[in-house]
Structures are given as C-alpha cells and as structure tokens.
Amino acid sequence: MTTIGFIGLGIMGAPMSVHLVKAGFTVNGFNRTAAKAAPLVEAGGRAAGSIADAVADADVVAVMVPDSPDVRAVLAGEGGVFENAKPGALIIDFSSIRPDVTKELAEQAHVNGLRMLDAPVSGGEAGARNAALSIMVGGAAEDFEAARPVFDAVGKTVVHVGPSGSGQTVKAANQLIVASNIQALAEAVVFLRAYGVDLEAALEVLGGGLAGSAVLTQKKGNMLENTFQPGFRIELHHKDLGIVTSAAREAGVVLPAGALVAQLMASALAVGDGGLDHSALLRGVERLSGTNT
C-alpha cells in the first residue's frame, strides 16, 4: 500500500485528502493550522506534526498550498521536503504557482534524488470534493504513469501535457479562461437585472446554448443569491492572473482580454473582496454600474 505525505488542507487539500484514503492510501497529513487536518483523520487518515513527520515514510508527496513562496517553503526550506523525503520519493505538486519555480523546484528534487511533477488542478472547491478535478500534468511520462493511481483517486479529467512546468502553463490558460467568463457572465447579468428580466429562467435557457459552460453552472447560483463563500477565492485568483499576465509578457504575447480582467480581479482584491468567491466580480460591475446595494 503507497503512503502519502499530504502538505496542505485547506479548501481544496481535505478533500483530496480523504479521497486518497477511500482509494486505499495511506495518508499522513500536514497543515500549518492543526484543526484543518480534522476531515483526513475522521476518514482514518493521520495528522503529522511536521513536514517532516508527514513525509518521512511516504512514497508520494503531495503538495497543495497558495503560492510559489509556500511551495518554496515546504519543499526547499528548513524541515521542508527535499530534508526529509526518503530517496526516490515522487512528488506531486497540486498548488497552482509560476511555471518557472516550478522547473527550478523541479531541478532541485532531481539534485536531492527525488522526482517531481506539478499537476495544478482546476474545479474548485466542488471538483475537489466530488473526486472530479481536471489535472494538467508536467514532468516525466514515467513518472506521470507511475502517479496515476494517485491521480485516479481526486480526479476525472487527467492530461499529461509536456515537461516541468507544462502543468503550471496549461493551468494559467485556465485560469485566464475562466476568470473572462466569470466576468463575462457577471455583466450579463448586471444587463438582464437591468431590464428587469426573469433572472433564474434567463441563465437557465442561456445555459443549454452556446453561451453555456461550467462557469454559468458553477457560478450562476452564487450570482443568483448575492452569495459568494469561497470555492476559489478572488486573492488566489489574483494571484493566478498575475503569474499569466507575467508569463505572456516573457512571451512576447499580447493578451488583451486578459490584462482587463487582470485589473478588473486586482480591483476586487483592492476593495477588500479577496476572501469572497471569485464569482464576487459580480460586485465589480454592480459597483462600476451604480446597482451594488
């Protein structure tokens, strides 16, 4: 049976965590704040103390924190994971961070004789409890072969898309697409509001044509309700976007679209909506056409 190391359970980690579980691994998990580790150890997994308590005897490594720093961190810093994984390890960096760490990370295990794969995940909070995330997976194909059991366990939709670092690129497309049809969809309905047009039933017929997609179905009932707890928070998507925008410029690629809604989730992070769904945008084009209450 594989033992996991899982950094990381928050939103997004717990779930995965326990479905590992379910699948038969054995899970030892680490969260800086203890309480969160409470779902992975009523599933029968076991809370760590320490990284290193969490990684000594794991086979994988799974990683899911917020930022490049956090993985910098777990991985190469003091009591991180390259001190304390035992040789040949395989780990599995879920986080969604800049492609460029990724490979420097990447290069850093291999020195250390562990391998490494980033395989950011998209879905949200509800992929990540249904066991239905689409991974992009980068790094080697026999380690990404090696991985697909592990994978199997938190997701349905599992691509190996390239080399270290080809994950986190395909995950910044999706973040690019997503973020541009939840802004797309909140002014829709900022428009049919306006017109005073029945709301449910517009998104509703909307939703079976062209103009439909995951976002309208995921997101449609936060806009509906003016409720938006986190799914995937406007901060982290912020952060997302920066590392696209940063990507396409290196790139010498233009991305218009983009750079807007760009500005567009930096102002709802400015105004203090960071911590809400980041279908709050909604509130942004509420805010900019004189209709937030």
Ligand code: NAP
Second form
Amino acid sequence: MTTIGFIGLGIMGAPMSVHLVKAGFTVNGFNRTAAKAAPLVEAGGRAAGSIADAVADADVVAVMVPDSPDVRAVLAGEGGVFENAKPGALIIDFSSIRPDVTKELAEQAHVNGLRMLDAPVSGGEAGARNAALSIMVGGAAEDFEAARPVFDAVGKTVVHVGPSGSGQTVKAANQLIVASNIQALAEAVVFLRAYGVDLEAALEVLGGGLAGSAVLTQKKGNMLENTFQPGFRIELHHKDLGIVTSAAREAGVVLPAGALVAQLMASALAVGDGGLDHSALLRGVERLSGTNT
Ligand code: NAP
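Structure of the form predicted together with this ligand (previous: the form predicted alone):
In what comes next, the whole complex appears, and the chain from above leads the way.
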C-alpha cells in the first residue's frame, strides 16, 4: 500500500499528511480550502483538486474532518469516496464521530467494495506534529494489520480495540477524561491565583505528582499566559461531549461529572468561546468566580 488519498488537511490532517510523505508514501491530499494543502506540498505531496482526484489511485483513503455529517458527505456524498475509490481500497477515518454513524458508513463501504476502519486519535496538535498520536482502531483485524505502516507513521500508541465503531467509543471515553481533567486543572488555577501562589512553581510541582497529566503538561502554558489559540477547539470538544452523553444515555449508564463538564463546555460555546482551545474552560471558571478581567 503506497498511495494515500488524504482528505481534510486542517490542524491535525496537515501534519499527519506530512509525516506520511516523510515515511515514504505517495500522498495526494485534498482540502476544501486549497491553501491548507501548502505544508503537504512543501513536504513533497500533491494537492488534489477534488476528492475524486485525491482517491482515484489510492490504496488507502485517510479522512480527517470535524464531525459525523462531514465524514458522511466526504464518503457517501456526490463526488465522494464511495463513488471514486478503487475497488478494495482501505478507508481510514481518523475523525472523531458518532460510533453508530461509523458503523453505518463501514457497512456502506463494504457494499461499495471498500473496507473501512475507524481510527480516531488523541494527543492533540502536538501529537500530530510529533507523529506521537494515540490511535484507537475499530474494524476487522486483517484491515488493522494492513494499515499498520500508515498508523506507525503518525502514531506512537496504536491499538486495535474491537470491531467497527469501537475506536469511536474509546475516543468518546477519551474526550470525557480530557474534558474533566481540563476543568479540574482550570479550577486549580483559579484557586491558586486567589491565594497569590506562584502559579508556575505550583504547576511544576503538581506535574510531578499524582496530579500530573498530559493535559497539565500540554495546557499549562495556555493557562499561565491566558492565550487560547487552538489546538483543539471548544466547538469540537462540545461535539464530542454530545457523543459521550447520548451514547451513555443509550447504554443506560450515568456519568455525573461528564454531564456537568458537558454543560460547562456548552456554556463556553454559548458565550462565544467556541473557536478557542479547550483550555479556555479556564475562562468559564473565572466567569463563575468573578475573577475574569
Ligand atoms: P480542523 O482544523 O477544523 O480541520 C478540519 C478539516 O476538514 C478542514 O481542513 C476543513 O476544510 C475540512 N472539512 C470540514 N468539513 C468538511 C466537509 N464537510 N467536507 C470536506 N472537508 C471538510 O479540525 P481538526 O482540529 O484538524 O480536527 C479534525 C478531527 O480530529 C475532528 O474530528 C476532531 O475532533 C479530531 N481531533 C482533533 C484534535 C486537535 O487537537 N485538534 C485532536 C484529536 C482529534 P476547510 O479548511 O475548508 O474548513
């Protein structure tokens, strides 16, 4: 498998496509806004003019777009992957979407003579830039094995977690943990500031104990400097917490902290912070505490 059609060259897709070129794959990338293909082209890949152009010769079709309707449009829409991919091509959907939509699209892929894995990722923009993503993969074991070289080029922890849709279920759990973690960190920051503690020193020592986390390591800079350029946008995390809360309801399980943090994320979106990095949950805690400036 040497030729990859890559659709969606945004914050995550662009650096991932660059790593695939560096690993020796031929990459034809398509992005709706053409300018975002620049890093891929600079690395030696080709900017395709359409989805059809990107996937015509592809053994693997990688997709990295925001939400369930976007993946549906890219795969099953007019001029999409199902209409244009080579028979037997393997679709790897790296996007974070609803598990039920993934399963339905994987069945449609099969009907169209294609194969599909759900392979959402974790590790943030830094993980994509450093080819150090965690990748949780759902689908057939033989397709997972076939896709290994692709995963190894962009990820560090790559695990086949079960049949189609399982990757998305694990990603939903990931987003529940990350959101709760950011909220707890944000509350700690507001608390520490209220006592005039040296915040940098406090976060350094907290990072070395049980309170340490990838969230603390990656997000403390934003919180120290009150800069929230994404990264991972609040609006995307809101989408993911919607997936978590509705899937939990369907399964009949109760996630009280998850429900609360989903509301706080919704509040951040409602007040206009949707385009900021999810570390901007800090701004919500500041609003509640009256310490926002
Ligand atoms: P992003 O920067 O917004 O990139 C999304 C890309 O998809 C854009 O280039 C966009 O094109 C394209 N796109 C959007 N809707 C489309 C459609 N209907 N048809 C075709 N192309 C479409 O988002 P991102 O941060 O890379 O996130 C992508 C996925 O990765 C999401 O599911 C997100 O939840 C997940 N994720 C993100 C992170 C992170 O830290 N950012 C971490 C883990 C997982 P335009 O340029 O034309 O808008």
